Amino acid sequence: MATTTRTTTPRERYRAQIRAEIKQHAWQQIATAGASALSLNAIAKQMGMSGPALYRYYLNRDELITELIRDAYRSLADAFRAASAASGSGTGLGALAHALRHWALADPQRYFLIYGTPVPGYHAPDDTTAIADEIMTALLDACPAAPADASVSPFEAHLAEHRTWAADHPAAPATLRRALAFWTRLHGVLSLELAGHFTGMGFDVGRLFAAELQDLLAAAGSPPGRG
């Protein structure tokens, strides 16, 4: 049975182009003053449009922020998917760690939009968590399974009863803890690095990240990654 491909109209292509240009200006604003200072009226002025004209493309600031957040999560999810496909069954967590750092360093403001200080007065729609869940699922899939006879610590028992963040992944409590350790420790290094808190301390931050990763991989029983 033949499939039909819908062709976009010139008006639809023009609308998509303007929305993309608006987002480009929004990222420039965020890089300069942070997401809390995002102004649609300022973007309209930069683009030579009136405020009401721009609101035909985004109803308000929150709708634009939501679009940027979705784009950011999607780009990280895609980076994780590519890293997983490239590594096969060989490096797992290591591949995801290097993908995370490369993604974060490529665009620090994109990183901070989803992993930095929340934007005052903004509440993300529930559907944005679906893409974030893809990222956590990729992480849990890459974690080596704990031995069947492994004892369960009090915190792991707690995680077994509080696993909403794991997006219903069937991972054992010990695996949940490994994933959390990986996520929190590497984000800790990245957040401090991107915020400039290591500046002037005189050591190679890339080596710190690699050392933290090696410790995590050894604890998880995963093959070492690059670095």
The other form holds:
Protein chains: 2
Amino acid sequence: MATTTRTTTPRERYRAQIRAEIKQHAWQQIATAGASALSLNAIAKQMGMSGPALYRYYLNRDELITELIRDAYRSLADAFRAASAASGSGTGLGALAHALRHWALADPQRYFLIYGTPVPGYHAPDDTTAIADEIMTALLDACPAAPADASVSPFEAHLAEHRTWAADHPAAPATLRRALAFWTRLHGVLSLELAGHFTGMGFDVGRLFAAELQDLLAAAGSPPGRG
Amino acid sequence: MATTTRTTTPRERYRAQIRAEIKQHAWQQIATAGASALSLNAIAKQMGMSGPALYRYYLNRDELITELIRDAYRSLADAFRAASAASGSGTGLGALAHALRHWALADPQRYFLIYGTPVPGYHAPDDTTAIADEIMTALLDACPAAPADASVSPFEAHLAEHRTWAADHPAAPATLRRALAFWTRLHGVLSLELAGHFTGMGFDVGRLFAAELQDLLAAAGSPPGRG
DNA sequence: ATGTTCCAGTTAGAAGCTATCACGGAAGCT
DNA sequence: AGCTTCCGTGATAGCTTCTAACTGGAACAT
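Go ahead and give the structure of the form predicted in complex with the DNA, now that the form predicted on its own is out.
Below: every chain and molecule of the assembly, starting with the one above.
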């Protein structure tokens, strides 16, 4: 019983290291062949052990992918947090947008792990939604406060009455609407870009992204149309 | 060799029917379990034959999925064409948006087959890009003509110089930009909605979609900010 | 009506995957 | 040292895609 208060035993440290190594190989595989092609067997071979050994570290393939999704969320939240910290509060929307695009382009398959095609049966664990809330909070914080005399559009009124999300955040309805627009519009451009739907069209997607961002920032003074 | 000019032999008709039946089962499977879970074996069993029999009709799994993608594109293009025909030219953006959302909600996995996570190795066949062009043309046709005195934003100027896409279409740069915004913004909302990223947030996604559409239509008079 | 050709569908089998089980041995704890 | 815990192995079941060889019957030709 001596030193039962040890925070990490050697075995725990070894386990954590192997788990991390497994994830590392998994990321590499996902980046090159996509998440659906992830093979525990192949990972085991790359690590020099036999297939069933991995089941000591992950219950099954789904648990590994779930952890990868969790890590991806965590990584995006960290990138947002860093971008927020680097820029002043209330003026960091551009910084957030840039961080998002940089993060997405760095590893498209990681982006799709979060925002890509969902598997019908799969349900994300609760803590990922907590991280998603964190991301949304960073986004709401970065939105400039709406002018007090701004008129409230019908959709903003609807949002004001249905804000179970962001219930803790003291954001005006116009801010909620802007945050949603930021999310959906930039995701729209990014997702199509990463999926290659703009390839061969000739124009610079980065400029489209920037233009959409400019639209979002320009609307800071005057809230979106009748939305 | 007699009657080689016969348009369809009985055998060809039989083949076409079986191929259609296979696709029908494939769609059903995709709708319930996603494209990655599509199993030729399961389809064969549902049709009362053994697995390898399907290889008489499709070279491999990829060819079947490719044909499903082709059909999905075709279906979306037809939906667009119908929506365009039902509304006046130059005023049908709202009709197109409604058709798009209806089409997407009818079978989310079909939508993801086109706009979802891409498989890194996979390359869509050339004719799908032809259908994609058809879709884009319908979209450009539906966009109202920009006022002649409208100023040209920097991004619109860039588009004017890089329009290898839509080279055949007599659309003004502002129209190209609007079509892109229509595509990316509505896809942004739809894709997040279908993936379930709004579930639990409390508000009505249909209203968000409508609000984004209103923004796009309101900008018909005054082109998007500095984009 | 009688070949002849062609083709759909079968079974068998290779190679791959996930996942479970029982075993041997090494590492850590007392 | 002795005991326990747990890692990694090989064997196995069941699934998948896909190939190969074979059979039976339909369509076609004479």
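Rigid core: the largest C-alpha set superposing within 1.5 Å between the two forms. Numbering follows the first chain given and starts at 1. None of the values given here were measured: they were computed from a predicted structure.
Q: Based on which superposition fits each C-alpha better between these two forms, do residue 95 and residue 153 belong to the same rigid part?
A: Yes, residue 95 and residue 153 move together as one rigid part between these two forms.
Q: Would you kindly give the rotation angle of the smaller rigid part between these two forms, in degrees?
A: The angle the smaller part turns through between these two forms is 16 degrees.
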